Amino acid sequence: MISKNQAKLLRSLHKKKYRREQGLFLVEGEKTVLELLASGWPLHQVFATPDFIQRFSADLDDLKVVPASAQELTQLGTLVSNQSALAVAIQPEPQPVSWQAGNWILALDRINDPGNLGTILRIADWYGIQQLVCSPGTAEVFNPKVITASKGSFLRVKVSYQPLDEFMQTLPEGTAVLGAYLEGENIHDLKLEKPGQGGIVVMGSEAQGIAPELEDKITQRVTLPGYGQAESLNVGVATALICDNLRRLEGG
């Protein structure tokens, strides 16, 4: 059974203020908790149903797991239903993102919806992009909705927060910086100046687009051709399509 103090901790981690103060965050659900355990990520505590503990005793190893009912996990977590496990994980120390030739980095400008950020983490993981750099106005990566939507990809994709104009100033001269705009070069016709060298893809929010102060840092504006009447695409969908085309252009 979960104690009152443990329950208080779990409820507090629903809020960004307390996640920051305590340096902890929630990971929920069977599959994602198992990925977390296998990754070696530092843990504060694990809560699990007796059924989960019995089925995955080898994965839990020497961890002191607090037995809990599915009802407790659901009430104290953020999922609509949790029949298995909930982990309290330790936030890593912030590390700056640095670009290296041959790699692509996604730069997210004011993507403030947690579900979109989680989806983009999953997309980056799928296309082999290992780093995201986010503007301060972008959703917090340790928000439970981000963690859930990422389906474990937060374990493999490094996320950094800093003003994007400052990040752009650290890039070597000649680095390709693609910006997603409604008006830009058709991604299907895009020719990379230095194939295989990688670069940066800047994605803005659906409502605001890319901030004006970043425009002079963009080396190529790209767009996804539309054939119907929709005004715009969800940023997660647009990110996936652009990443897919970049891998196609590079023969990946």
Second form
2 protein chains.
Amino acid sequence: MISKNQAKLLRSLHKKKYRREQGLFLVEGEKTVLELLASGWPLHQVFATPDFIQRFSADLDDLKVVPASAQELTQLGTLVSNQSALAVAIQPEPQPVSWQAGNWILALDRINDPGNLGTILRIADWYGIQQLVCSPGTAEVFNPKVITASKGSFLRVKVSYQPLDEFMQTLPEGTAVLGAYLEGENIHDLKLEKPGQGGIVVMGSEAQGIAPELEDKITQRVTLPGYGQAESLNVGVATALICDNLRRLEGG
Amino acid sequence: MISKNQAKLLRSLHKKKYRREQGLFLVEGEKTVLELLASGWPLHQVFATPDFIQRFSADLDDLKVVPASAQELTQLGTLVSNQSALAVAIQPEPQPVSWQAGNWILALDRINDPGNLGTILRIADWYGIQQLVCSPGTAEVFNPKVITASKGSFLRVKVSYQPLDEFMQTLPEGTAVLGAYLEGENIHDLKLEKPGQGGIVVMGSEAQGIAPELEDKITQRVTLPGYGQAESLNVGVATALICDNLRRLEGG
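Can you return the structure of this protein in the form predicted together with another copy of the chain rather than the form predicted on its own?
Every component of the complex follows; first up is the chain already shown.
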């Protein structure tokens, strides 16, 4: 049974304001909750059906899990489907992002759709990119839609928020800063000035592109070649295509 | 004013059963409705706000557009946001898909999520792929979520439904049939046996992969290389990555 206070907490975490106040966030879905448990991420509380508790007792260790019905969990979560587990996890302290030679960082300029941010987390994780820096106006990483769309990748990819021009000023002179533009160099023909040195990839929102004040920080403008009539690609898809081309260029 | 009968029709088109019975489907959102109007696609009826009718009178030609309030349109459509136009379009007669040397066709095996199918339509259109063949169990292309996610690409990419093993039997001997697998050849190292000849790319569902009965039709198994810890990529993202690599291989 979920107590009234617990139910109130769970409902409050649907909203950004309360997530921030409490420093907590929701993790939903059996598979993602299991990944969370295995990761050692700091937890506030776990709620699960008796069936889940029985099946995964080994993963639950000595955690005090609150038993609840699938109906209760579904009502208190944000996903539509039948839920067997719901975790309340603790938000980490914000950490400044820091670039090191050899690594890539994704810089997201006003990617405000939570589904897109979640997809980009998953893509970053696939391509071994461990840090994202997000402009104000980018979706909040602890939004349940981001967490769910990331399919557990939020556990591995660090996300920080900072005005991107400020972040760019922290980079060593000569760092490669690639920006995705509609009219840049065809990424199939791209040569990196310093292969193996990594750098930054800046993705702008589908509606607005990269903010003009960032333009003079971009060292190479890249474009994904199109062969048909679609006007644009989804920003998550575009991010994956750029990462794939970069990894191919590096011969990794 | 939308009449009672018109409202009933619009509501019925939220459901696959009625879309099929009536041979009609909904197109929503200002930009997509304008693209629809410009395309010459056969229409049953267009509903729009007086403001839309005034702003786009040139695009509306001599169409008899039913004026309606944004509130009515939003209530009768499937999108959450404020709608200014809603069209009821006519489903084309099903056409068998036919492969011609030099072209690529995407074959989708049980891609049941409408958002993914819409994204794949947009990607196919971006990469100049004009035909999709879908197994039973793939989302219905006239689902409003597919239409909206396709961003107008449903106007240009033909979609047909057929058991994929039947479709494969119609292909000339020696046609390249690439299949996306977790353990195939790294697509960065892929060489096409017949470059420039095109072929088929088979994408399976994220949960189930490609059906075992199709395996012996696949001539090359390809894999997208990962560099991090994410277990998988979204099927739309994976489709885009394969298309991009093929277009790069073809030097197009």
